[in-house]
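Below you'll find only one chain, the form predicted alone, shown as structure tokens.
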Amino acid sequence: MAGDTLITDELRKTIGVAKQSTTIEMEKGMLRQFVDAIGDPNPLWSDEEHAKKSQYGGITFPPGILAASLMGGSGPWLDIPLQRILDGGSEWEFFEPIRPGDVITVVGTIGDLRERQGSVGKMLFIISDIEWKNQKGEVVATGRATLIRY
């Protein structure tokens, strides 16, 4: 730690640099497991005939699948001496449906770092900007997520 702050010069250099990249193959088995896990009976996720008549023209993944792609905390590139993680909220914007067979690439960038004193000690707020693209290079969604490390 530099002085009395959690945000070191090295950590500050991570702001704005795309670091996390993950590719996910969106297959039907994953769709069934996710829908079963969240208990969502929406026929857009499972009924091909119903989904064909929708504005999407076929089965799609529920948007919440994108939140699952973020599991894994703040990324292995951040060397932070804090062990606990708390979800500080997120904002999403969706552009294209995700379909079985799509290959989604997720890229995360540290957008900002903030430090606050809490009742349990110092807390580091990590604000990440995330972009999801399909195999065609189309942006399917963007998001901004806040993780609190303490």
The other form holds:
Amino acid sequence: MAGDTLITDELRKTIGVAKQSTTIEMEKGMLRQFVDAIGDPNPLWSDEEHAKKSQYGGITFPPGILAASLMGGSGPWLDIPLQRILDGGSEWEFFEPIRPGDVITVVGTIGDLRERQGSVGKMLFIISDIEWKNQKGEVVATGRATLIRY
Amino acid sequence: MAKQLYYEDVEVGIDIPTLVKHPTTQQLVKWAGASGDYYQIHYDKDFAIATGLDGIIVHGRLKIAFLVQMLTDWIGDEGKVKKLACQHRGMDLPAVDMKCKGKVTNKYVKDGEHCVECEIWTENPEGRKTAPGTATLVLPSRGK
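What about the form predicted together with the partner chain, after the form predicted alone?
Expanding to the full complex; the earlier chain stays at the top.
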């Protein structure tokens, strides 16, 4: 069934090679909008006086910020004729907090490709390895994301 | 603000306090803007139906953000989320209650860190786990 596979030789060559790099300025307004969208009133993300007394000594972004699409956590976009998208899940390991004013660089690399016959047709699972670094070169977090195209 | 949670307060098997969210379509639009996810299945009903869905669905990534909110509410100012993993097993519709829940599965001290492992999940009104996952948290210790 070689002719039936979604993972062509050309696509397979993207594993470990296809990369996407983005730089994001972590503005305070973006933090406000983000926690407002979640409906998260935790003063750690908004109250400078309160946050000063915490372990980080100031306001930080909630770790959930890495789930936001604008943080580039979905990996490189592959140009394939499958228009529909599902989020298959993600995992993260957090090392450093993200503070307002930080400049984060995210690099995503295709880690693996798998396919499966689903009830809605053939599904391609694109697994990406992601790394976020701040302006000091510190690794803020690493992660792995699965995007399903079908 | 809740009082600080310590490693010694946590036992394997205990529940994390449930956080109930009620994501409206307005909240989905706010999340789309704040997170940069403009996929139309989360705000355009006709588009969602044309892709084979029954209607608009909640962003999977918003559910993860809710689960993080549940965790950071629980662990307080001095706790840390060290690891997080979440899968998407079911779609959630807007404008119904979504329960964010969790249970402690393990606790241990490793490399001087007081770690707590948990199962976490979002639950729909039918009691189905739609976004199951795991988290590793680091808590302060009273022994320090």
